[in-house]
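Take a look at this single chain, the form predicted alone, given in structure tokens.
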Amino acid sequence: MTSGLDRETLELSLEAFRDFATEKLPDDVLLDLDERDEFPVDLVRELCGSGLGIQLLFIDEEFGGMGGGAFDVYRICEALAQVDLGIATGVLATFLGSDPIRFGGTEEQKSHWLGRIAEEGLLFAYCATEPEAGSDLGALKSTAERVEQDGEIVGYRINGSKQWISNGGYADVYTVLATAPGGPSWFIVEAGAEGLSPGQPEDKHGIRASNTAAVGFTDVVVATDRLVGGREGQGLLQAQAVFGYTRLMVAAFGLGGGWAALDRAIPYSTERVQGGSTCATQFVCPNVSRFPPPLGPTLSSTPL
């Protein structure tokens, strides 16, 4: 993680995002989106695109981004919370699609990928999880066939099947954990490629403007310059790398999604009339002061 941006232009992004949230992303289009069960994709795409770039905060700015920092990617991943979970997980989902290219990706590999990502706004999966090893990624049993020709190896097979992919039906990259000879290893998989086909988004309970979907992989092919980092084996070892980083995006989600329910349920609180009084005067938190309030700035700072 690079040193961050200076405070003045974290704060011009975040302005610069709520601006957008308050009119691509009214509270009246994110219930419809999330009774449709619909993933807005060209509103992501044109958040991490020219119509506003946050993708620039992620990416390092030898690759074409703006090099933000730790705290920086906290507060944008807050605010992005704060407007919609399902909204924050399309956009997080690139991220943790390219950090196995990040972390462990050739010089070649991150120059070009991420600085896609920069100048192109391309969305990534994350294509690690299966149906029958989950979260366990030693259990894995997608394969990466080495392809020779002339007793050398130029390319890879990959068979087998994902599940639970966020951005999954709507990728333009896939990043694929699979097992070659060599050992688990990541690939990198072009929307489009032949033998790629994902599935319906499933219906889910919460969260519903992010998609999710199951991903299949049948006898796709693709060159060796798109094992990740130019070695296979070292999979399971950037999955670690990518899961400590993506920690910080998600308990941010966390911050932001608490904070913004606190900002609408205490002002229905005073207006919700229950035996006689509001429900605001029937609780009353007398050590409200052990709540500290958040790090970055809410829509509300009303106190209990």
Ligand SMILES: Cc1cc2nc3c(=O)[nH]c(=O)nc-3n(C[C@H](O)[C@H](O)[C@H](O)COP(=O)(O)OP(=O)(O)OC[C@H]3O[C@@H](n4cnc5c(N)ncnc54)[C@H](O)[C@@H]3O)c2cc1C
Second form
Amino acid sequence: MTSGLDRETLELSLEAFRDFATEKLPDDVLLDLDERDEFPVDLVRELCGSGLGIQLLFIDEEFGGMGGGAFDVYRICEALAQVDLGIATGVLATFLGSDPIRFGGTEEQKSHWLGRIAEEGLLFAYCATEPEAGSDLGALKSTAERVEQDGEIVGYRINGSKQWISNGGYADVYTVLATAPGGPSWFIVEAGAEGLSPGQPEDKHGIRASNTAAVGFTDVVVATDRLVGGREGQGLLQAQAVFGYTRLMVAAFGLGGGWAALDRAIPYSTERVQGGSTCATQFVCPNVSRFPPPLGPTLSSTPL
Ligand SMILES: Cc1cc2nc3c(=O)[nH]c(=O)nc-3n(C[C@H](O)[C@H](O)[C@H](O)COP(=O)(O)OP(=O)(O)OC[C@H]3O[C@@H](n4cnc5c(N)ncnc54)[C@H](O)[C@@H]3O)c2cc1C
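Please move on to the form predicted in complex with this ligand, as the form predicted alone is already shown.
Below is the whole assembly, all chains and molecules, this chain first.
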């Protein structure tokens, strides 16, 4: 993580995102997506592409991004979650999915794939979980068999089933954890690869605007340059590094969702009359009139 954006650039980025959300993601659109359990892929591509370019905040300058730091990532994730946790998850999945490369990739892999996220707004999916390997990734059953030619390794043949994969049905690129002869390793697979089969979206209780799907790999062959880091057996270490980074994003989602709930509940409590007075006056809640509507500057916008 770099030292981050200057304050003005961060505020401008947040403002641009809020304008985007106000125009394209009003409540009726969000409620409709939630009801239909639909991932708004075009809007997420606009958010993470030439439309708004939010993905640039998460990518280092040397790879074509803006080099946001931890505080910038926190603020933008909080703002995303204030709009919709499902859409926020759709954005997160690209950074979860590309983190094995960011933390464990060779310089060429970083430059190629992170550069393409910055430039093209590629959507990624992170494929670790399996039907029988969730918390315990050591139990994973997916395999990556070496493909050899004249005694040289020229690629890997991946087989396995992944479960609960965010962006699983829509990603342009999948990072996949599978056991190679040298141990668990991450591989990069592009959408459309022969033998790659994204499943139907899960009908979830919450974050319904995110896409969560099973992804199957049947004899998917990739070249050796798709082995993350170029060495077998680094996968579990790389997976740990990934969780270290994205925990910040998930925590910001929790806070953003919570602030958004307060931004709605508090004004409502000043209107709702119960037993002769508003709910707000029945509880000690000073300064209630200063709370803004949902997408304005919020309680969370604390000055540094
Ligand atoms: C909406 C959604 C999106 C997701 N997106 C992705 C994604 O993009 N990529 C991906 O790879 N995965 C994804 N996942 C999967 C997620 O990472 C797993 O659900 C998680 O790793 C837990 O695995 P599991 O569901 O198999 O639960 P289990 O591992 O079976 O755990 C079930 C329960 O048992 C507890 N438990 C497990 N082991 C122990 C133990 N040793 N001791 C005590 N308690 C234990 C757990 O804390 C949990 O409460 C997603 C899941 C959801 C719901």
